[in-house]
Amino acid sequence: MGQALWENVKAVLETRVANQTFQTWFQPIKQLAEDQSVLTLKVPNQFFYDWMKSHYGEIILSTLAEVSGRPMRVEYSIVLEDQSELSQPEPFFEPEEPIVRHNGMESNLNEQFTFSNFVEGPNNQFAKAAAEAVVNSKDNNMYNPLVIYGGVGLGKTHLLHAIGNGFHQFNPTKKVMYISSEKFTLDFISAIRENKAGLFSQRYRKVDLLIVDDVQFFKKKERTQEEFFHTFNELHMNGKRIILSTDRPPGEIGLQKRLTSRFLAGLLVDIHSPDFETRVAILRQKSEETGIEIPYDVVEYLATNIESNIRELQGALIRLLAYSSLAKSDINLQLAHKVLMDLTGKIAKPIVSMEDIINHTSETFGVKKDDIYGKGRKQEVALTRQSAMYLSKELTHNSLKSIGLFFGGRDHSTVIHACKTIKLKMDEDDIFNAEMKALLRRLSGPILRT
């Protein structure tokens, strides 16, 4: 069976992604079949697909169109290693699945992305509230356009799909379309080449809600910007809703001034990197969705070491599950450490728990662990307890309230007082200062708990 088309696509992809990414995610894919409109590829397993779909689906489609010179679909199948190559492959998934049709029109929405499974945290509360307000409002001029901006992998695309799905739920007769800026550009180029620019314009200007992802990619594409400007104007003038996302504020993208001014006339909301608690919540939700129980210390370990990018966080979890499945290994800290090393090439930060801190302070100061948790007010017990609280604040992600509750149900003001007391004693007592710094070094050293 010929492999020419996919091999040519891979050759282009190899120049566009990091070498480790190419070797891990593109090299294992094999071509099964090819016709004028569909390329069928073989993937190793479902975990592999989950990652490919969320990260590289669009770049495969766009590169395929570029190499083949025509729009093509990609279909994927699983063929188990012990099956004959001549056996019928098991159908696995569709490339754009699930496609939702609204009034006979493809919306390109993924029904799996909703407000209910969007993990809310301080980093995205305002953006989510604005998105829900758009869906619930009957005033089409409210927050129009809504522009959501933020770095890569922070959940913008999830929120865009959630808006589209929510809008359709409340307005089932309305037409909704989600599209990436790259796909919009490719469609426009194809329309010009095939003398169908009029049909292209009609397609995008007859919707009730247009959602465009990553509009920063319109930069330097002057004709595409002009087409989108006229599409935007007609939709806005007719009271239709427009939702956009970008990786930075519209004024910093470098688009045509008239287009930028349209974006700035709406509501701009940003999404930041998630805090530790939000990262843990995201991982626990994804764990529940897979139906596989992930030990909390592993969740905490991943959340500690991947701080800025939700997509990387989810990717690490998918890779962890894949490693566990393929190697028939338990999911534990050692496996998580290996996954992170392979993924980032960096030494991961150790996990420090409050139990670790209790154990070390108990040993260092010669105070029983039960006494540290307890109500005793003896000077040596109180100082050890305060030292443990101070170390918990310095070395863990726990809130003051959580630390207080852990140490015998005390409130956050007790923890604040403990931290102040320890800092003052460290400044005044050189011996105590050396003991505390030694504890800090031991607890924060590159040690994986077993």
Ligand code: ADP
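Positions refer to the first chain, counted from 1. Take the two forms, find the largest set of C-alpha atoms that superpose within 1.5 Å, and that set is the rigid core. If you're wondering where the values come from, they're calculated on a predicted model, not measured in any experiment. Compared with the form predicted together with this ligand:
Once the cores line up, the CA of residue 71 ends up 2 angstroms or more apart between the two forms. Relative to the superposed rigid core, the position of the CA of residue 375 differs between the two forms by 2 Å or more. Once both forms are fitted on their rigid core, the CA atom of residue 13 lies 2 Å or more apart between the two forms.
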The other form holds:
Amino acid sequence: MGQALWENVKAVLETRVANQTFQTWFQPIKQLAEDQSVLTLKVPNQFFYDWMKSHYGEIILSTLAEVSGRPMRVEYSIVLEDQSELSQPEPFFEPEEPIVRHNGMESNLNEQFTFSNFVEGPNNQFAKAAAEAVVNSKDNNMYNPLVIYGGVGLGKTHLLHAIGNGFHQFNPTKKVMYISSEKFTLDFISAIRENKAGLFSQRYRKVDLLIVDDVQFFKKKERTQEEFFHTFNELHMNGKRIILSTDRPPGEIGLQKRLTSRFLAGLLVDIHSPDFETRVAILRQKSEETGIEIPYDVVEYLATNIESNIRELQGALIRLLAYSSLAKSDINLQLAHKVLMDLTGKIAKPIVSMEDIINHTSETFGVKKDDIYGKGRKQEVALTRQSAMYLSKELTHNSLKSIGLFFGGRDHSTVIHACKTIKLKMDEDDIFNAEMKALLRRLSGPILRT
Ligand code: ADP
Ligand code: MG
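If the one shown is the form predicted alone, what is the structure of the form predicted together with this ligand?
Shown next: the complete complex, the earlier chain at its head.
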């Protein structure tokens, strides 16, 4: 019996999911044991398990029931790297050339970019987990290549360096090389010009981990693509790791088909724009790195106004620090506003904090602030609280969850309910409607209230 059951389940799964999915998520799973009611499977690491279980747990269960003809449970066991493999001595080769050094010219790695200073948020969680899994895994065929894609300034290059640095730390004797695809192209062109194409190939085919950033630049460079295709194959065949980044899904770049299909055979992860909370966390981390305290309202202001690009967010912060030291002025909202105007030339969105909202609402409806935060359910208190929640939803970038937390630790569903109630009441009650409109105007009127 042994492997039989899982092998049979796999055979059915193969017909039901895309080939890439099958290769990535089912092929690495091995059977550990089976009995009447339980099939025990071995998965390679925590990251793999979390993702696979949440996406394919159900299909495995149902296919298993079908194949075995009885209801069965699946138990997963995370078996880290094969111990026997670990205890084998590393084969030792006399290096022909000095090993590419992490901090030397040749690896091109920037030590400043690490996992520990990469702020995790819902936008990059999966990419970061995959990157860490690559670093921690002894199995080079897992997620090879790893392709990270996403828009400008979202942290791809940072993650690539973090992988290189992490890999080097775990494997100090191995060779890592980071290169942008532009540099790869330029080097290749000059190698051809100098009749050194052979040397060029050797250099890249010798590494244990090759990291190529922004492969969309290979577009329309047919010979470079061809060279890279061979480099890729050679490395892949020899069980060396390849990590790539691109600004869009590989299939949409317009590269040669054979290259695209190589990229797609690995693991594809994307990075999105960060949400408000992640932007705040990134700004706080960057300001901590500089050792300069930045008031929270300024952080919130920048995070509200720079939404899509972390590089810009960071640029604004650096500029703010520069302005303040040049002008010997405090870091405050006015200064932040000036920086943003200079930077974007646009009128920034008004900045309203939930505290402002509570102050104004409390005044308008004559309900004490403490009561708004509190638990009281008296009708006018509840209505004032709900109004303030509604205004927070309309005027700030806080999530439902943070609004709930701010208003005395309430649940996000309470906030949803509050917004519905207020909208309904505004439709039905003209006086209330006018009061709310006035509040909205007052709160969103001036760009800066100081
Ligand atoms: P990309 O390569 O996607 O264009 P980068 O990796 O160059 O973006 O990121 C731009 C800047 O933003 C870098 O300075 C990087 O350190 C920073 N950055 C991006 N994402 C994060 C993050 N999650 N945490 C901390 N810094 C980040
Ligand atoms: Mg980049």
